Structure formats: C-alpha cells, structure tokens
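Shown next as structure tokens: one chain only, the form predicted alone.
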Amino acid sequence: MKGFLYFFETIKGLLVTGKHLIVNFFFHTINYIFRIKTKRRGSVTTQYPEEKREIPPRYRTKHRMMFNEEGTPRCVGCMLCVTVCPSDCIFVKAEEIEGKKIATEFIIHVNRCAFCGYCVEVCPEDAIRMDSGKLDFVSDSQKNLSLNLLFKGKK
C-alpha cells in the first residue's frame, strides 16, 4: 500500500513540474520570439555577478548601526533585541560612560540570523536597521561571518 502512495505522490510532483515547464516555455516563446507582451512573463534568469536585481525598499538586508551626531552609537544597551531574537545571534555589551549607558560591543552572527527583523522592530532608539542593501555574505570561515556593528571601518 505504501508503494502505491509513493508512486501517486511522485506522479503528482512530476505533473506540477511539467506544468511549470510548459507554462514558462510558452511565455518565453511569446515574449521573445513573437515580441508579444503579456501580463505574465515566464521565469527569468539573472546573471548574478554582472547583473544585480533591484532590491525592494522594505527588503531586509545586512544589518547596520545608527549613530548620533556626535558619533556615538544610538544603542543604549537595553537588550530588547537580544531578548526578542529567535535565533539567539545577537551579543551586546553595554557600559555606562559619562552617565549614559552606551553599547560598547554589538555583534551579530550572520550565519545564525534568520533575518526576521524582530531586532529592528523592537529597538526603542532606532539604533539598528536592516536597510543597507547589501546581500553579499561571503566568507571562508564562520568566524568571519560575525558583524561587529560598532566597528566603523570596512568589514
């Protein structure tokens, strides 16, 4: 009985894949050979390093820290972002400097981050944002995938 169910589900999957193949081929043929514009277009391949897709304005990309006019980070070390993070990928160390609590370390482990945006939503000081527009996270080791957002140089 189980063999029959696996066979049935396999056939269903092949039908779905075949449908996508035929529909995409049909729309590519209409769009590129006959030059007829339709509302729906077939799937499009982007040649990534040379061509980059436009990123929507609300798309969540690499994290960035916001700074005050005097150059200090807006983060006050309230630890709300650490508390709300489902991936447990944020580490914050805060110290009191000149009577104000300021974050001295703010590290995000990108390899564990789910890019849910909860840290951005919960921040009362608007200290962290995910609107940098950078999607390239390339590294040869996991140690290099930790973003120190208070480091002002390039990383």
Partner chain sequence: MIKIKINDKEYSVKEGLTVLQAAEEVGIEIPHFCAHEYLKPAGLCRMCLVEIKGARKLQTSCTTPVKEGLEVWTESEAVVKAREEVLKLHFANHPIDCPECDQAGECSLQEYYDKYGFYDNPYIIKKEKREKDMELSDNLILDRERCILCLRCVRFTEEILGDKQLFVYERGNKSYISTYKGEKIISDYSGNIAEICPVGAITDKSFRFKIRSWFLEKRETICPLCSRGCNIYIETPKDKPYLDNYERLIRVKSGDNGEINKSFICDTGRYKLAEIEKRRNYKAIYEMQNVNWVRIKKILLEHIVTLDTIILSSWLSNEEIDLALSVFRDYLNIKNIFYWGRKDGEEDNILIRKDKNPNTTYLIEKKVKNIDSIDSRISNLLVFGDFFEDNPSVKEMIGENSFIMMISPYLPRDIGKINLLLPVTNFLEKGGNWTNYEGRGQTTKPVFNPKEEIKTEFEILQIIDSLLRKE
The other form holds:
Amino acid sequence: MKGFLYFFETIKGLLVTGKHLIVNFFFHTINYIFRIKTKRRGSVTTQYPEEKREIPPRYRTKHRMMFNEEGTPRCVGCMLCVTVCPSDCIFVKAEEIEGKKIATEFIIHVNRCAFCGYCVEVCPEDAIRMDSGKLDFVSDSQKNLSLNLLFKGKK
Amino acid sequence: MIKIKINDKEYSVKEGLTVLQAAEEVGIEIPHFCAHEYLKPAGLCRMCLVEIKGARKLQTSCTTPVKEGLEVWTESEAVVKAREEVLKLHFANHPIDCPECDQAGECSLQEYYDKYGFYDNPYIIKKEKREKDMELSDNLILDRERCILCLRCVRFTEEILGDKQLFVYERGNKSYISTYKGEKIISDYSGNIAEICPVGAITDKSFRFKIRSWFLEKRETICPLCSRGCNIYIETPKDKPYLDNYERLIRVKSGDNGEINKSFICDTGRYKLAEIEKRRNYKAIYEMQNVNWVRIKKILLEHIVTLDTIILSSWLSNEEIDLALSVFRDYLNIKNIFYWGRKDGEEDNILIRKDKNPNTTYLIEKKVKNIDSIDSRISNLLVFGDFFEDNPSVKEMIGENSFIMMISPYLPRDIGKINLLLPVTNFLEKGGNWTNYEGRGQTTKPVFNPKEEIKTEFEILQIIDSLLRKE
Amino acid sequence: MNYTLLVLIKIIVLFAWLMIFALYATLAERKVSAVIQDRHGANRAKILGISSFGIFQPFADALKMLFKEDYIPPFTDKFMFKFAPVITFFFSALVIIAIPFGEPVKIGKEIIKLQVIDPDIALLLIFALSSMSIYGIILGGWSSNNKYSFLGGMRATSQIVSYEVALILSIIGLIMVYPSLRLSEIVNYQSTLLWGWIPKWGILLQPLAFIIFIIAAIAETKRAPFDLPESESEIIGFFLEYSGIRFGVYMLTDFVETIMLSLIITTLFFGGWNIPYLFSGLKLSNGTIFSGFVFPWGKQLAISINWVSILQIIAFQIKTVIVFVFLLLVRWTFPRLRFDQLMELGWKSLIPLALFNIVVTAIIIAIV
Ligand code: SF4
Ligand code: SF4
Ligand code: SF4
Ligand code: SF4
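Could you give the coordinates for the form predicted in complex with its partner chain, as opposed to the form predicted alone above?
Then the entire complex follows, led off by the chain already shown.
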C-alpha cells in the first residue's frame, strides 16, 4: 500500500517538473529564438555581465572615502572602524597636518572584507561609505585588491 | 576602624578617609574628575555628589571625611539626577572630538558619559571656541576646549612640584588654564600632568596621534634609570595583525605604588626608555665576526680560567649577582671583582636619585667594590654591561694583549676593543628581584618575550658554571 | 552489394549518429535541468558571436576534456586503468547494432535492413552486451588504488547485479507475448492491431512490465535517482581518480547508455518505427498492395512506399528523443535513494512484481 502511494507521488513529482519543463521551454523559445518579449521569461536568473540587477539603495558595495571641500579626507584616523572590523582588514594611519589629525594611509583589503558594513555604521565622521555601487572588482593578484581609499583618481 | 553605612549596607573602614576613598576601598564606584589619590581634595568638579544622612543638600564625597555612623547613598534618585546635570554642565563647552582625541579610551568624561549620560544636548548656545593646540612645554600640548577645569594640573604643580607653574585665568565660562605669560613649563616631571589630566585637555606630544589607547596592553615593571625603583607600566600594542608596524614600546606610564613613587614618574623614565630600546644588539661577535654557541662555549672554556678581573653591572638582578659571585668569587677565587654602572647625576627631593642604576644597593650589600677602587692592571676581563664612557678610568687600566669579554644587550660604542661580545636580554625581557636605594626589594616579570636565541645573563652564567664544573 | 561493405557502412553511419546524439545529449541534459529549475543553462559557447541556445557547448566541453591533464595516480594498475573506460564505452555502444531503425527498404533490387545485424536472439544479445559494460566500471574502481573508487565499484556491482534480475524478469512477460526474440519481428508484431483498433505496443500489452523495466533500466544506467556508484557530489564513485579524456569517456558512456536505453524502450514498448494505422505493403482483400494509413473507421489514405519508410524512420527518432527527455526528466526530478532503500526496492518490490507479472501474463495467455 505504501509502495502504491509512493508510486503516485513519484508520478506527481514528474508532472511538476514536466510542467516546468514545458512551460519554461515555451517561453525560452519565444523569447530567445523568436525574440518576442513577454513579461514572463521562463527563468529567474539574470545573465550577469550583460544584464545587471538593480542595486537597492542601501546595498553594501565597494567602500569609498568622503572628502571635505578642501579636498582632504574626512577620516581623522580614530580607528573605530579598525577596531570594529570583524575581519581585521582595515589599515589606517593618521598624522598631524596643520594641527589637525588627518588620515594619511587608509587601506582596505577587500579580499578579506565581509561587507558587513560595521565600519560605515561606526564612523563618527561619516568618512567611509559603502555606496559606490561597484560590485564587480576582479583582479589576478591580492595586491590590487588592497584598496587605497585616499587615492582620488578613477578606480 | 569605624563603621559607616553605604547604600544601606554596613562597612567598617579606616579612620581619616574621605567618603570617596572609603567607598572605593569597599568597591563602590563614585564618579569623579578632580579628586586624585595623591592630591588634596578640592571639591571642584561636583561629579562625586552623594546623599548623606542629615545633610540638607548633596555633599561632595571627596571632601567629606568619614565618621562613625555616617550613612551615605551613592545611587539614590537625587544623586543620579544631580550627576546627570553636572555632566551636562561639563559638556556644555566640551567639543567632543573623541575621534581625534588621544585620551579616548581612557577618558573619565567618556566613561561617565557612557555610564550616566545619554542625554541630548540641552543648550542652544554655541560652544566656546578656544585654542586647540597650545604648546604647554616641550612635551605637552594643551587643548583648552577639552579642559573641564578640574585643576588637577594646577594642584599637581603646586602640591607635588611645589613651584606652581600653572594657573587658572579669568572667571566662570571664560576661565582657562595657562602658565604665567604663556611660558613653557620647565620641570622634570611634566609628563605626569598629561597623565593625571582626566580628559584629553593636556596630552603628550610623544603619543600624539600615534595609536589608539585601546590597542595597548599594560605590563608592569620597574624603571631602571635610577635607584628609586619607580613602578611603571610599559604599554605595548596588543597582538593584532594591523598593529604590526609599531614598535613594541609605545609609551611608559607611571605605576601606582604609594610607598615609592605614588603615581608619578620623572620625564627621564617616561621618555628615555624607548630610546635605550633602540640600540639593541642580537649578534654574538668574536673578533669582529659572528659566532655560534658551540664556538662560544669553546672560547669561554679557554678564557674563563685565566680571568683576573670581573666587572659586574649594577643593572644585574639580585639572582644574577648571587650566581656571578658564587661562580667567580667562591669557585674561581677571583679577587678583583668590581661593579660599575651609569655615572651619578643630579638628584632632587621628589623622586630622582643621584645613583642612576637600579641595583647598586645589593652589590654594596654583597661587599663588591666600586670600579673606582681598581688599582691593578687588567689583562683578562669579563665585563657586564657597557659603561666605559661613564667610567673612563677603566680604559687606562687595561693592559696590552688583554682579552676582554663583554656581556651586554647593546652594541658597545667602542667595539674594536672587545674580543668577545655576548648578546643578552635587556631589562624589559627578563625578570628578577631588584633592591632600591632604601633596601626595598621588588620583583618584576619579563615585559616582552626575548628573541628566541637570546639568553639572559642568568642563563649565560649557568652555562659558564656548568662548563667549569664539567672540567 | 557486398554484405561486409554494407555492414561497414551501416556501422559508420550509426556510430556517427550515436556520437552526435551523445554530444547533444550532454547539452540536452544541461538544458533540460536548467529549464526545469527555471534557469537558462549553458548558453555562453559562441562562434563568431553566435551562441543560439548553446549549440556549440558540446564542442567546447569536448575540447576542454581533451586538453585537460590526463593524470594517472601512482600505484594504479596502469593497463587496467587505461582500459576500463574503453570497455564500458565499447559494450554500451555495441548494443546499437541490434536495434532496427526502420522497416527494410528496397533500393533497386536489394532489400536493405535498417539494422546492422538481425540475429534471432537479438533481445538476449542486447542485455548480454549491456551487462558486459559493468566490467569497465568495476575494473575502473578496482584499478584506481583508491578506497573510495573501490567502494564505488563495489556499489556499482551489487546494484547492477540486483537490478539485472528484475530487468530480465520483466522482459519475460514480453517474451511470452511476442512471438520471437528477433527485434524486427517484435516490432512487426507491435504494428498489428488488437481488436482492430488498438496497436499492440508493449506498453499497452504489458504496462506493469514497462514500469518495472524502466525503473530497473534506469538503475542499470546508474543515473539519478540510482546514481550511487557515481554520486560525484558526496560519497564519491568509481571514477574518482579519472581525469581528462578518460573521465570524458566515462561521462559519454553515461549518455550512450541512456540513449541505448531509450532505443530499447522505444523498440520494445513503443512499437519501434511503427506509426499506428500506417501500413506498408498491406495486402487488401481485393488483392492489391496498399501502403498508407488505414484507420479503424475504414478511411484510407494512400502514401507512396518511400514516404512511408521515411515517416517510420522519423517516427522512430522522435519516439527515442521523447523517451530520452522523459529519462532526463526522471533524473532531474527524484532525489537519490539510500543504498538500503535501493536494495529493498530491487529485491522486495521489483522482483516479486515481475514474477507476478509473469504469472498474470501466463494466465491471460492460457485463457485467451
Ligand atoms: S564592511 Fe565589515 S569587514 Fe568590510 S571593512 Fe567594513 S567592518 Fe571590515
Ligand atoms: S571610523 Fe571613520 S574617521 Fe575613524 S578611522 Fe575609520 S574612517 Fe576614519
Ligand atoms: S576629553 Fe574625553 S570626552 Fe573629551 S574629546 Fe577627549 S576623549 Fe572625548
Ligand atoms: S587641563 Fe586637565 S587637569 Fe588641568 S584643569 Fe583642565 S581638565 Fe583638569
């Protein structure tokens, strides 16, 4: 009797997958072969490099440093981010410049970063933010993944 | 002993204490800024207000002496409310730039705000703008905005130094701390002012913006730079990967020992130790070449038996002196055993002693002669430490073709004369007992781990001992 | 025409057909699984910027397999290690020689069977051949000098031995119904009609045998939900130590076996090349020879004999593909069985059911 039940359930399972197969295949065909755009696409994935998902406004992406109007970094080297960072990946050095404490070295090893955003939360000067919208940083060496946030060029 | 009641609980405390001290003794914390263990009570900051039975108003606990049957409440509603109000006033002009303040992490204001504060700033008026980085002396920087006018600094110069170099100028909201006409403070103890300031108003230049205080670890030891034997803390970065590029000795703070140095130390101890640290040598050198320990043992064996003079250093610990004497005086029967050390300097009646070495007293106790009494010429010499410059007469006594062995943690200034140089741990890497000028023994533990291959003087003496006995 | 030459040509054509089918079977597997799971599947392999549904993917895969390092671990039995994948591939591909792809066609004077050989024990032959392929797997596992591979090989052996029994027993019901073991005759028999309107397809005559057969056969091909011998992802199977093209051969064998299975199922249960009511060379009552559709309600549709052959070949291909896709669907629907469940299913359910099927079939045959 139990075997009988199993048998029907397996048939049901086959019907479920079969339905997916047929329905999705239909939409794939009309979307990608006949190029007819329908609302339903038959897949839930995005084709990454060509189509990108929209990044929600509070999504945590690559870090960036904020600068004052004079062009000096806002970071005063309080090291709170260094303290709070769970992956130990921030290196800050500050020096006295014209009587003010200003960061002279600010390196984040993105390779180790967990993107927890604690550093952003903790910063008392709002110096570091994670809203650059850059998600795809790829490199063939560890070195290039140590971001120097004080470097103001492109990158 | 008298009986008092704090927070409805009975305690028996010593006579002559203030309520604040009594509470501290039994483990009840009363927040305070201006009260300091070794300064007279002033009752300025009003932070230590407590409720006392019979008194109409709240009383400052730092100025109220304990008496039999006193009843105190430190956490009652009125006290908590008052504390909050006092804190509000303290913050009225405070800039709150903790992110760039060197005191952050060890600041009383921060701590109490965290514990008793958490209010929104009630004042609409703008905070006073004042000078933020005024040089108070060669090693101190004053930030007048952060000052909460507890006057610890003023009282320190007045009571401990006795020369009253700091004053309060103006009144009320405008009052500020300054020296007379803005001159620089000149004192051998100025470093203490930065240390006793409960907030970041007076900070140390050598520590300015260097590292955050919560990355540091305190390790207790004794200052070896004079025979007072002041207790000090060495602060070193905690084991964290991002602190790799710092030196191991970040700063020296005074330890607390009421019988020796209260909680103050002199500037020499505070700033010179780091300098001494830098001249380390880790290589054994024989005739200007590196040698390993197998070779060294052979050399030692060859020359130890022909030794005629031993010069001990007054930086050796009691144990090392004992062992050295038992080996050289009792076993080898060497007559010419002397001690030497840094040459004498100035002294005052606060802390600084004339004798600039930590352990001379013990050597004298053991009847070791001072190097000045040397009269015969030296041909084979074993010497601890490098103090040739402080004792120029020794050089003249060294004959031609002499063999000199030196055991020193630092590179000697005149290496050419030394035939065998053995590196050892320095005073921060070894423990031991030290006897200060008044005969008080103090024990220390090693502050830092030595490099692996470096031995202590004690171990080297043990090696010599075993070499001799094997023969 | 020379008999040998003919066989050679047939073998070459069939092998080419098999390889192309197998290559695209790999793509089909990836695509079907993707589509079932609401994904896209492989669509990145491009030539001149054209990817069009990833049709170049199999070639990219093959290239990758070819250029990977072919590592042979130390202390293995080198000869056996290299030989094992070939054995499996050879025997599972060999099954194809007995499969009839269509009705014999007449070209000129000669009648050519669309089948390499047509032995009268074809049914036994294909099962004998396909169970030979297990040797490659056992040898591969044993010669790898690796405990996990060895255990994988052991699992394969016990699984296949157990399911062989159910497989053959389920076939017995068919053999009782069909007049011969010759596959072409089996298909011919399935082309006839029961009571004048039901095609005598195996699935209709022997539904229980079909179910047992398909379960046992999937177990034979070692695919999910019976992929315990391989189980790449966790318990590690017999080809653990294989890499590069040798691993590729094992992979391909997997698909070849599935294709063979679909061919056999089509032949045995779905009437082979038969299209219902389509007849070629039917002798009508008035003596003429008719080819075309004859529907049970009497309507007739004449089609030229060549077209009938072509239609039948196409029908066979389509049936095979449908069965193949169904097998993929099964593979991507069910989770794997535990080993004890596997054995229980084999010995306690399938074999008694198969025996039951034989008895029922025998009774029915005796009555009718
Ligand atoms: S996001 Fe988290 S892990 Fe990354 S740097 Fe900031 S604190 Fe560290
Ligand atoms: S917390 Fe902000 S201000 Fe402090 S060091 Fe980090 S980035 Fe700089
Ligand atoms: S004195 Fe204390 S509260 Fe004031 S800025 Fe410095 S750390 Fe912060
Ligand atoms: S400078 Fe420091 S010690 Fe002196 S009054 Fe101000 S807060 Fe107190």
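Between two forms, the rigid core is defined as the largest C-alpha subset superposing within 1.5 Å. As the structure is a prediction and not an experimental result, all values here were calculated from the model. Residue numbers count along the first chain shown, from 1.
With both forms fitted on the core, give yes or no for whether the Cα of residue 14 moves by 2 angstroms or more between these two forms. Yes, shifts by 2 Å or more.
Would you say residue 23 moves between these two forms, meaning its CA shifts by 2 Å or more once the core is fitted? Residue 23: C-alpha displaced by 2 Å or more between these two forms.
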